[in-house]
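Only one chain is shown below, in structure tokens, and it's the form predicted on its own.
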Amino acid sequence: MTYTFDEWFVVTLARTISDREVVFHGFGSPCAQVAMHVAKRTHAPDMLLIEGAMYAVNPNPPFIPPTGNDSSLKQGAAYSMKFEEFFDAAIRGDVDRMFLSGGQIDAYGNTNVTAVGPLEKPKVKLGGGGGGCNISATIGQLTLWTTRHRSGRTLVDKCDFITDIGHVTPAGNRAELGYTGGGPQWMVTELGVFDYDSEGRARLIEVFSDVDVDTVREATGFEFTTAADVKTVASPTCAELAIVRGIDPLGVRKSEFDPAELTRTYDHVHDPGCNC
């Protein structure tokens, strides 16, 4: 049986979310979407999942559809929340884990959203952060994710506007701002895994498989550690892929991915604690 880069990505995001965390994606986000149903259905079955732009509480949707806003994201939910509610549960830190991505994300987990280039006369004018500013200080924790790390300008030493708060700012850190979230937990990359050490600077802790080292620092914009012992991202289990091609059999998390990436494929190892 082989697997696809893809799917090991969504599983590893999956494993980002502990069992009976508030979880919550934003708009436009297939890949933290398939990885929060993964998760619900695998290791992690008393989260509590808010399903994104139809703020449905844990629904049983038959199938992750192309678009975020479709009805069929509702269906089985235990309870739709209004716009304003999550807004409320979030500022109160009643959210566990919120997934973030950005246009660029910088060595303190800041990310952009807004803008690239000047301000007031940007290169690149991108979608906005929606509410994701607020929210972003006072969720308990952020895994931060991005399908362009390879790409040589995602991962940057300066945000050219920060619209979601990392662990430290230009001006002052979570703890001088007064923001009561716990900032970037996780980031996960195609090329691999970052937490964030004490000074709150993303550190590299896995690789995935066909990567190396020395790979991610030429793909990365700003100095970073290492983990002692860099090991390799642990491979999907058998139930994972199922669960994966079962929840988005339309592949919709491949949205996100250079088609480069796509074509990275692996041979599974049969692991005995599945019924493979």
Given for the second form:
Amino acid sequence: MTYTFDEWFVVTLARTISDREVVFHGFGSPCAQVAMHVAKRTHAPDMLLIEGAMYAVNPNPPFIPPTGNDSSLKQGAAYSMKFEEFFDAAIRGDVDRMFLSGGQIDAYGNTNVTAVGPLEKPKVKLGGGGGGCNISATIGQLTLWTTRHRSGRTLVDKCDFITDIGHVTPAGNRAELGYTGGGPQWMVTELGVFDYDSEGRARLIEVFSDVDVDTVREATGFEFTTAADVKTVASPTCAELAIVRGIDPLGVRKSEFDPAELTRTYDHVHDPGCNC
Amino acid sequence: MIFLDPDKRVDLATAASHIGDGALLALGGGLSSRLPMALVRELVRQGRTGLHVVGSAHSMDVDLLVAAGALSICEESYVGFEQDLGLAPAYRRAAESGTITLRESCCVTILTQLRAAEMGLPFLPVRGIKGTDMRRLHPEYAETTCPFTGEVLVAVPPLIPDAALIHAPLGDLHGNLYLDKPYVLDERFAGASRAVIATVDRIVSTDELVEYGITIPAHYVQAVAEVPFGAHPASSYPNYAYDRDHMGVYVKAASKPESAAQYIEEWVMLPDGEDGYRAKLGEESLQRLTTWSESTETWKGLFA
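And the form predicted in complex with its partner chain, for comparison with the form predicted on its own?
Zooming out: every chain and molecule, the one shown earlier first.
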């Protein structure tokens, strides 16, 4: 059996979720959305899955639609929160994890989804941050992701605008700002996986099997350290792959990738971790 | 404000006439769901200018107002077509050339400002914003020190829209509205705004509406117009799913000023307004959007 990169990427995101966490993704985030359903159906059955933009609690959608607030996404949910119910939970600290991306991401995990270039005359006006600005301060842990690392424009030395906060901003760190959330814990890109060191800077810990550390360095606009032993990202199990394909038959997750990334294909090798 | 007339029913042109040039408008719904598209199209037909919009995550409603030159200030938390159809073309072009004022905000900040308005308070604090660049877009924010803990928080003023434009699947003659979740900010908009101007796919009896449940009560509503498919190409569940194909047609057209203008001429500036719009879309394509509940395959097929 073979699998494609988008499937491996989604499974890698799913593995950043722990069981019994309250987890949320924002709109326009199909990879994170699929990942949450993969986690819920594998290693995190008792997570509280809050479907972004629908605020449905533990839904069982028949498929992932190409928009974040189609009613298919609340099917099987006994309850859907109101908008303010979710955001209140997030700002008082009752949400454990959120997935967050950005057009620009710096070494501390600050993200820009507002504008590239000068604010008065942006080079690119990005869509905007939804609710991320406030809730990135108070949610327990953040899983950052980007599918555009290789472009060289995404992981930058300095964000042109900080929409959502990481570990350290020019105005101070989280403790100095009075923020209760833990900030970015992981960053998954189409090249590898980073964690964050004691100073709040991204540190490369894993690369995908067809990527080397030099490729990651060339694509990254900030200096980063690496783990003593940079490992290969663990491959997906048959069970995880089957769930990805089952929950996302329309392949909505693929819309996040440059077409070239979708040609990355791998042979599935049975290992002790795979119970297929 | 409170509206006491027992019968709020008007036609769409009259409903839109309550909105003046330069009005501060709250746009109901979000992304691809329950956008007040018929009202947006009617405002364009009536040549409204200088509008200031506020809300959470929106798409074609805002972009069409920008493309038509009706919008001056945008205070939405997001404008775009998600990963599927990408950045909002007219909005992006206007923002990059400086023809609209960017006052992008955050869902939580907007919610807090609406709550201040609902409670008649001069401000409320939020815990976030510090450390971000959001105050560069909002010089009106201030800081306040908690009298109990000494914590310094960002203070935001009340937000009182001149009108909230809300589309609902069902309503009654008094202006009571039933919404399907997600309500997004619509209940807060109703409480904070000076008036709710509503469109509904269908007016039903109050008894029937009560069976569904009333989400927004009539006393907030100044006018209600019955406009079938009034959210199109956004969804209005349980009546119809969103029209992804038509959103695609719009996004493609909006990518250039000339084709954007042509879209507006062809799809908005129709002499018989919304009747003409529905006729142009055709009975068959509209009915197709109502088939979502037949089976999973049918539903999924609408988006394939």
